[in-house]
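Here's a solo chain for you in structure tokens, the form predicted on its own.
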Amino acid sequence: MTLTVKPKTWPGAIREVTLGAGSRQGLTIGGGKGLPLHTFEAAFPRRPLLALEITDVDPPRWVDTVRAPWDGALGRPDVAAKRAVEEYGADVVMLHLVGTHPDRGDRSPAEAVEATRQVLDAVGVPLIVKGPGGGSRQNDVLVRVAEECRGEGLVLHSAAQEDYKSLAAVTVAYGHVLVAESPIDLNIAKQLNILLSDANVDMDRVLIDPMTGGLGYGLEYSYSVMQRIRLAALGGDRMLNAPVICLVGEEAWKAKEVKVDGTPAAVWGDRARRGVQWEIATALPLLEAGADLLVLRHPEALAEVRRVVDGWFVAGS
């Protein structure tokens, strides 16, 4: 006796985004047509795409552990691109301008400007920019660099549903791709991408990051709330079809459980070891939910993720 598995379609897919133009090599993500990793019934055209994150000063919150991979290059962003993408192989890089956040560096939208043209001239792929946060000095900072860069294809992260128009704009005027961000709700997700469409901005142009908690903070309901918008896309809602975009070693580091060390933690491992296997256990989930672009902080992280990615795809798919 034979069992005869029918495949189950969708009318909806995910729209293909390109990130990356001008002096950038273009990488394209999305256009999956089924259920996350469910190769067995449903194209996939593009798998996900992994990213490292740089930044603009020295971060005196990342820990020891994470500093680790990147001495020599915390604070020069131009070293850390090359590395991240010569030496470790990741697929984007992301670079954080921690420096312009009033409280830790209060650096200037020119000196961010600075920052960027420096990855820009040091590697060819995709630059995600990512601001100090929200309010107005996010909209100077990424407005700034949006400008000057114009053309090039960045992926600004991000814009709110409180404070999204000037982003908008910029995304518009000067080619860039923009990552809408909504916290870990389906409807502010989906009511944000509407404010954008109607601020004509293309939807090929835009990246969900529904935002997210690491493993143990949150992670959980933030799966919960991607599969809802992946079977949404899926069910054919064009508000809701972008790739999605997750910041996961920003917060999988936060984590007590990668900094605590000393007995009391002594049955939990060695506490760089820990760290480590606590961002691909963050990774990992995401990318069964949905996720087709991941932002990491440790390369041992990314290059575990790539095996697990490379098992799950054929090559060259």
Given for the second form:
Amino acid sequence: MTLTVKPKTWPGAIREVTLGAGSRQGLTIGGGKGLPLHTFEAAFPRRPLLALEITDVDPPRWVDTVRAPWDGALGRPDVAAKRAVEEYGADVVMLHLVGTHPDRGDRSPAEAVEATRQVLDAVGVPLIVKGPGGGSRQNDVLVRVAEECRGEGLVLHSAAQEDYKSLAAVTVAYGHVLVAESPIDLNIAKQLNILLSDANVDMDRVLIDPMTGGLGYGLEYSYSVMQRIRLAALGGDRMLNAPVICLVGEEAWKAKEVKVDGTPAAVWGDRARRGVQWEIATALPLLEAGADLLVLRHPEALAEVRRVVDGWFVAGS
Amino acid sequence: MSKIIAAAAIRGAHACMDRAERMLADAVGRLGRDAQVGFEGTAYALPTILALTGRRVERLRDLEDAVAEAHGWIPSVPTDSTWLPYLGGTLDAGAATLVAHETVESLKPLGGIPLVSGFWLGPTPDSILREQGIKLVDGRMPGFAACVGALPDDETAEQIARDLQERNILVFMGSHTNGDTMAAQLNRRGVQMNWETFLVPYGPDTSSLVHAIGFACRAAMTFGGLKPGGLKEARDILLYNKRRVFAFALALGEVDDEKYATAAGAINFGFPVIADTDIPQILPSGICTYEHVVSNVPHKSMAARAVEVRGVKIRTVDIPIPVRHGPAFEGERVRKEDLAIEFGGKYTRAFEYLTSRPMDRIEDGLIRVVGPEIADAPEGGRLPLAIFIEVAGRKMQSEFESILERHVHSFLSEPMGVMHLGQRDSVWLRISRKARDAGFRISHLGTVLVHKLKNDFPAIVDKVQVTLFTDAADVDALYPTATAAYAYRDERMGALTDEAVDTFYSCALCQSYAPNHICIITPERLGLCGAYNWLDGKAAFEMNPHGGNQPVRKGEVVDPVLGQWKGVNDFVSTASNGAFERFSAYSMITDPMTSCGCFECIACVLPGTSGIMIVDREYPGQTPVGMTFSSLAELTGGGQQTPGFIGMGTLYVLSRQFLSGDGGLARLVWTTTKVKERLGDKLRARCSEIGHPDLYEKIADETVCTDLEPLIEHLAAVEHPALGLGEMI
Ligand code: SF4
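Could you give the coordinates for the form predicted together with the partner chain, as opposed to the form predicted on its own above?
After this comes the whole thing, all chains and molecules, with the earlier chain placed first.
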């Protein structure tokens, strides 16, 4: 007996969004016309991109095992960016402006611009810039960076439902890409995109961050909301068909399991290895759920995820 | 549109245009057509002309073309015999006036008249636009006021400026009245005027006001990404301003033809005019969101009135009360030993009553305590209390009163040291000594309510005033009005049937974790979480049209018994991404509604009893179907249609349409004591209504049995009406 697979065709497709412009070498993500990895029935013109996260100041909360590969580069964004791209092979760099958080250094918007400039000068790949997180400080910082780095097609991370207008305005004014973040909630994801397009943001310049839960810490929620978003997008929902970005490293390296040593954890094996595995194990399901852009922290995780992606997409671009 | 205004504006437009053309001819004569013209520090050439005509004016020859085009927009002055239509022509004349103004302003420096001099700042460079314009667009600055002319005296000028500053509104000043200007008045009062203080004097001539328009146009082009071009593009820019840049003009003192013409220009952008003199009003909305011209406004209330007319929403971040507040303090109790004062409980009469009023009947933010304040009462004492809240809003409907009133509980629970229990006339409120010692007064209850109602319901609440009566006579006097309102509302809710409305509301809030789940909320069937009824859905849609609650037109009846409508089925099919094609509002057997996971109760068929059982979420034990709530929940939830199992809000039991397609309330054979107690007399009343006055007693609960066999025996013994209805499946 032969099994015949009847290919499913969808009315919708994922939008293509180009990251980076100006002095950047632009890269495009999205474009998938079927369920993630259903390469047997739909076209996937772009494979998912992998980014590495670097920071403006030495990030005190990073555990030693993920600090190791960045030795000598922590808090030196230009050095870290070069290493991420030239040595570790990242497609994209994410500069996390941790130091601008009022409790983690309280660095000024001007200093944030300075750090961003250093990275732009050091590498030519597209750049994601992540602010200190919600509230007025996030806007102060990202608005300044957006204004001063006009035309670079930065990916600004991120706008939220309560507070999207400032970043929407600078995305439009200065030609960037905006990440719309929603708390594992399809309705909010959709609503935020409606609001953004209402604020004249071109939907071809929007990414969805559905919020990532790390392995053991809500990964399945992220997985199912992404699934749901993808189904709606392929079904023709034009407010949910933006490519999806997942901040994997940040979540994976928060897990208790990557931090503890000693007796209870002894049977879990080498801690350094365990952290990398945790990051990989968080990343792969998210790719299966349709992530188009993953941000990782450990270069070994990136290398392994890259190997898997390459295997999946042999027939791809 | 008033003919007087139309005639004046068109006359003014001609006058402004003549002057612009004369100055332009003169400049061309002196400097030639190739001479450069423009404002400093902007990449938008002459921004208003760019936005309105798509012409990038760089040389005098470009300006000639723009002026010639705009001149063609001005109609002739209406004669005594022409009546209609004025509006279009007047607006066009206004737009032409703005072109004329910008022409005049741009030519001034070429004729040796500086735009920047003394305290006059002249046009705004792009660098400031980038910093300040974004605040208008993202809402940090609620709007700007273009103040035209001067006030009768310096003191009033300062008062108006302060009133606007207080509201975070950017103030532009230009033009003059009888030779005086508002900026000069402020200058004499020693008021600082610059971009830091949000007081920006443009220039002494009426034409200088075009810089405010240029600012708005550039904000639209920069932050709205709008490209100038032809008419369509100009329209988009105007619309963008109407929707986002909350601006208005204050016409101060006598309004001459040129000011009318300028105002007509501003109205194109949706910026209304508020005047302190008795000019003809233009009230009905059309171009502007609300009124166009409102006149005779006293100086004292000018800022407040302007904010209201333009529909500017101002959010306060911090509620000015002397104690901390927030949801974190909501569950907090005030114990007897810590008590400064208490109201209600079983000791005194205390109630809260919210009602809606016309806009002009409310003084926004007015808080009054009528009767003793906290300091007048003995330590640990008791007072009666009537919390009387009056709200007004352009989109307020009397139906929303009960929804807003229901929030009083959470609002008044938020300040630290205040305990609030109950609702309507069963209120119990305590204020702790600590709060009192920190300065908390009874009046602060009003402060909290005013701020919270406006912040949390900006779409429907524009104005709030609160009166706190603490004197027994006043409290008793208001009481009958309040109880009459409660009774009226209950009656309205009771009369609100599925047949009586043509629209239901959907709720998709739970789709995040139950993909494809959708609740259809009808007047007679509330959401299964118990937290959303039809009115809530309606209000939620009004407040947030892009949210998870959408109107669902019923459409044709497909099956009146099961409760199926074509509109509902179509909606469900789209909203569930094609997973479900039909929903019955009144059946748990045929095409039942899906259940997410947050149902208050589960109803399921009990084979062998011809009936159903209902178990609530908090009941931990066994049930006659052989499963606990949690195992049942697994079977019922997840957004699937599972015939024989539904999640439901407890109050659905009382509905006339409670599973009416399956036999209705008479099917209920078992539930928990908690559900029975919660529904109590109302359930008894429903039992009587369906002709089984003793049904309440016949419904078994966990004190009777938790197994199927004894239940069947019990039903036979009490002759439960379900037995006569036949098996459900
Ligand atoms: S259960 Fe409640 S919150 Fe969830 S979808 Fe239904 S009505 Fe909305």
